[in-house]
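Coming up is one lone chain in structure tokens, specifically the form predicted on its own.
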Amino acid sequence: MIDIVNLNKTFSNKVEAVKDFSLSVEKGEVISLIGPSGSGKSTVLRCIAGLETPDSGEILINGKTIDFANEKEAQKQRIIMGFVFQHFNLFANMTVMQNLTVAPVNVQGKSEEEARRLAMKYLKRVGLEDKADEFPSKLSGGQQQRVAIARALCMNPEIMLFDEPTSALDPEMIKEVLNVIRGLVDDGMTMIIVSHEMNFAREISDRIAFLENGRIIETGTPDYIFNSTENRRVKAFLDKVL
């Protein structure tokens, strides 16, 4: 379903942010990314959601390759995928209804009764149907963002990315979100996810990769990287992460 292909991406200050990273994600499997901060693993999410362009190799979505030069062919890439990011980004001068139905109504075409029944149907998927008038500084930050998450999937998404989804939260707040995301791996859902939740990403994830410096120097499922890895560099993480 998702094909990266010797991703390089470098940025104005000569950090090599991602180098020659290879990674295949088939249709609902759950991948996550783990590693020290400043390993590349945001960076490879925002040039799979077209929010950063590559210096050089190749993102394919069901076989074909993004045009990240064609902004129109991009653009409908780009629709297949949800994406949260850490701190929400909801627009604060719109009610969480309205953070719902904006992208349905003007890039999908939906009419404005049609988004606002997608937008209550995951909104009750997430337990805030109650909160659909409010606006995002009325909500505490899980509230946020598991609005966040709603509006990602009212775009009918085919793959959720998510970029550290809890780490801007209090840890009681945690909880609650990764509920929500536990739910959309029963569904089924494609998801490539960055997360410092340790034991969380060993609970759903069906692989695992490790990036530091910008590659991928281990990959395998949960048991494999958590319990037999014989890389002294994930090793040395884990020990001090977990």
Contents of the next structure:
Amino acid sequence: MIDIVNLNKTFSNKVEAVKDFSLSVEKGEVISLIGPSGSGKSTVLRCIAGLETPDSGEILINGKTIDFANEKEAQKQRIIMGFVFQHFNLFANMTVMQNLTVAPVNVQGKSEEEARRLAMKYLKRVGLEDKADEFPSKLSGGQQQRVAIARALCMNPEIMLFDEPTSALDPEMIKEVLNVIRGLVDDGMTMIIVSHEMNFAREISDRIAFLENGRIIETGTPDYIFNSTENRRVKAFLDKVL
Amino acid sequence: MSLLIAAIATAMGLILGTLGAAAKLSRSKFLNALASVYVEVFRGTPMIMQITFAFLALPALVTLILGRPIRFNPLITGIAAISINSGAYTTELIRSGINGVDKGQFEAADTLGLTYRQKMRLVILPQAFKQILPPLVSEFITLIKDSSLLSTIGVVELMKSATTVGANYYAYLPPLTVASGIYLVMTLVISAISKMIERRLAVSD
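Same protein, different form: I have the form predicted on its own, so give me the form predicted together with its partner chain.
Zooming out: every chain and molecule, the one shown earlier first.
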């Protein structure tokens, strides 16, 4: 579904964030990117979503290369992606309901009524149907992140990208967000997740890629990564965080 | 009349300021430079000079170009001059307001597929507007007071009326006191209204 070929990204401060990164994601697959801070996990995800422009390399969606120079066309191709941020980024000037309907109405041309129906469906799904008319600032971090997931789902994405979805949350709120993501996995949603929740990654992933200094240095099933890899860096990292 | 002048100038200034801010934030180097020159020139020269220039010097220039004498209407010229001046200040206000909106709001709009215009109109500008409302109101209040400068080119507004009445009756104390009081009432009412709007906008905080 998504093929990433030899992606490179160097920031203006000469930091090489991503080096020759390649990855293929099949439909229905759940892939976790793990690794130390600054290893380029988030940058890869942001390149896929169009929030960063890679210096070289290709990203193909369903076999079609994204033309980075043509921003409008690239944005259209990326419409099949839902993105969930570490800091939620709900629109502060809109109620929860408006957050959920703004894109379906303005981008997909859905009627206000249809968009609201869809929004209620996904709000129920994340357990927040009673918060439809609240402003984001009135919600807890965990609730905001669940709304952010619902907002992405309202665009009916084929793949969901999660950029450290629980890293900004208080410990007691992490579970409610992970449960929502788990529900999506059960539905067969394709996903790429950047996460520091190792046990969660192990539980839900079909494949885990371990990144260091912008490269994938090890990849495999959760069982392989957590139990039988011989890679010292991976072992050392997992020993530290588990 | 003073209120009308200030209201029109603020509205025009808001439009010019939005355009100016868009130019300043655009990727075109030419538009950046154009907007910077605009802001610097009109912030860097006295408003009374701009008004006088527009009324007395500009007609001479237009006469040269058209080849026949022309006289500007003082009221329209004055409002235009104040509007353009206000636009320069508002450009900076709006630019700083937009820059003050969290980067994540832009990114979220991008990932949802909103176009640049939709992103600005639906997400960014409403939040920027909320932040710049207080300085925008003080700009409006400044303009109410600065509208008195138009008396120098013969526009009959509050200041001019007061001095005319004073000259007629050889007594300046009562008309100037009354006129000052009216300025004060206008600005106090505007302040109160803006506080009300701020409170209403605070629901999303």
